[in-house]
Amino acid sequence: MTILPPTAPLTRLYTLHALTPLHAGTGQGVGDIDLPVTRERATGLPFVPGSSVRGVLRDALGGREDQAAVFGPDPRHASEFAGALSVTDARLLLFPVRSVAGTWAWATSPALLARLRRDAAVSGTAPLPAVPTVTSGQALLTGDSVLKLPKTAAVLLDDWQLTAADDVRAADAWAAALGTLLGDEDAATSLRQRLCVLDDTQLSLAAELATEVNARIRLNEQTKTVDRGALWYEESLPAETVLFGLMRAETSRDGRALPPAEVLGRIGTHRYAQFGGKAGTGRGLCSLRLDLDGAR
């Protein structure tokens, strides 16, 4: 029997768009919030662990043979062979922030765009625009932006007053590129109106202070009053948060030797799924898109 050499691994970019608030939590907190979202230790920015994304996709993939080929056999037989798909953490790309004009903005920053640009280069996605420069107190808006107060250059996001930059070319270029990446015409239109590039410090502040924090209680079944100690606060990423990451596929090791393109094909280009916790309260409905084609 001739054994064919394995095909080279294939890496592709994916995006995760939260349609409802997303709680990808740590399980416990040390501050005022009992159930905070997961954050990167170095930057403090929220993210969704790759293991969580991979677990959701495994559950969503029908057929035991395909599940084993793509993600490896079930835990009882985990030592037989490894899965063919690895998934990185989904990191922050666009964060929704309340705006006095236009209701809300899709905020990002040069550091987030630089990360996306680097991952896009790894995955073979079509080149993205250059990373813009933003000074403190400034906001880069598009030519069609709805975020400026009438007849002024003022932009009021949450509790912060910023000044819109005169040059709209960088934001226009990124709005077009991100619209293509998200593959959704409604999202592309919204980006043309709401994209706002902030400096990195301002974006970090927004991602720390502008998440959703909800108080939750548990009622006693008999008395219908709150159980002692059954009041807690949980944090979620707001609806419209967009994150991104990479998926890397190898030839499957299950005997069928599915090539990397077929492994990624099992995931598909688009699917809706529930990510994170609190599904019973409607949290975590997301749109996941995988850029199967790479460079266009």
Given for the second form:
Amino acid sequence: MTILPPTAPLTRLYTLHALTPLHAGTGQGVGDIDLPVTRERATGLPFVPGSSVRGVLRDALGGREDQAAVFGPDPRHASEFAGALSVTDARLLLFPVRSVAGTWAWATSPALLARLRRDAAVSGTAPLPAVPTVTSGQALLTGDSVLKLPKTAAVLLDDWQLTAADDVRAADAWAAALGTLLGDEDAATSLRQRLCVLDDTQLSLAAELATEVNARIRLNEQTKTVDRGALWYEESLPAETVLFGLMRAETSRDGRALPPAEVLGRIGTHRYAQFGGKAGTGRGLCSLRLDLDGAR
Amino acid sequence: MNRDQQRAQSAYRQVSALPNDKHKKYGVLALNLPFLIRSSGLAQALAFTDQKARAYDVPLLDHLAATVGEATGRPSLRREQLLAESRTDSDPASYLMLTREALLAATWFKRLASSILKVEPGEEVEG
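What does the same protein look like in the form predicted in complex with the partner chain, given that the last one was the form predicted on its own?
Once more the chain from above appears, this time first in line as the rest of the complex follows.
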């Protein structure tokens, strides 16, 4: 095998937009929910493990040769060479919260936007707007927002009453930038109407307490009644949750030496796929976009 | 003792002192409370559970208030005050904080409903 000099690795931002509730679970919980979603230990924010994203992409990529080049050979030959693609965890960017006006808000916070900006800098994505400041009890809305109650500055999200800030410039700038990043005209329009920047504490608590929790049961096959004790609670990230992460490609080590751009090209700019568990109950249909150009 | 140990100890002390004839009704309400808080919001969940608990004559909300109080440095917190705060707290961040505290405490009552009171998920109170 000829070893060619490697091309510099390429890092690009990806977004994962949940079209149905997304259950990236821990398998078991000791809290009030039997099957909770995975959360970052240090922040308590939900995330989707990079290994989960990578596994789905591996499964979706046709052609055994390409699969080996991008993700490495199948497990029996795993020691021959490493894959060329690494995928970071998908972290929270936008969290949907029900709203009295406008049905639902796309909530985010300065800390989430700062993390996106940092990843965007690593990936060479065109600069994003400055991270805004929000005070407790305040909501930064866009100029076209549908979230304010008529003739007032009140914003009623879930159980909480917030006050809309007068200045709409920061939310407008972020709605435009995130709309471009999501690469979807409908989502861009929705962002112009529903983007809502909350303070970090408020967002953390919303992402902890306003996830979707469903009661599930198991029926006894003979009696068609609920089996004794067979009631459990399952947590999902609500449909419309948006997460982001990075994909980093190196030159492939499979002998073909695919350059990093071609490795990422195998993933493509957009695909629909099922992520996380509970696929049988319709969980986890997502739109995954890879910002291949790294430009806007 | 950390705060979760405080909650555990407080809940255990109260649940283990319950008379036998209260186990089932108390346990069924305790098992459902965390989910109710998440699905309906704190104010509604507490108001509903309070109504049921009084109808069944079980002290679940008195116990919950005591445990929330002990874990948050307010040992004098009582049921009426917890209910009032859940209804009138207008600052969204402190309402959410109270929700989190109530949920963490309610989770211990749920656990003890299974382990001590021997009530299983899906059980209902007859009559």
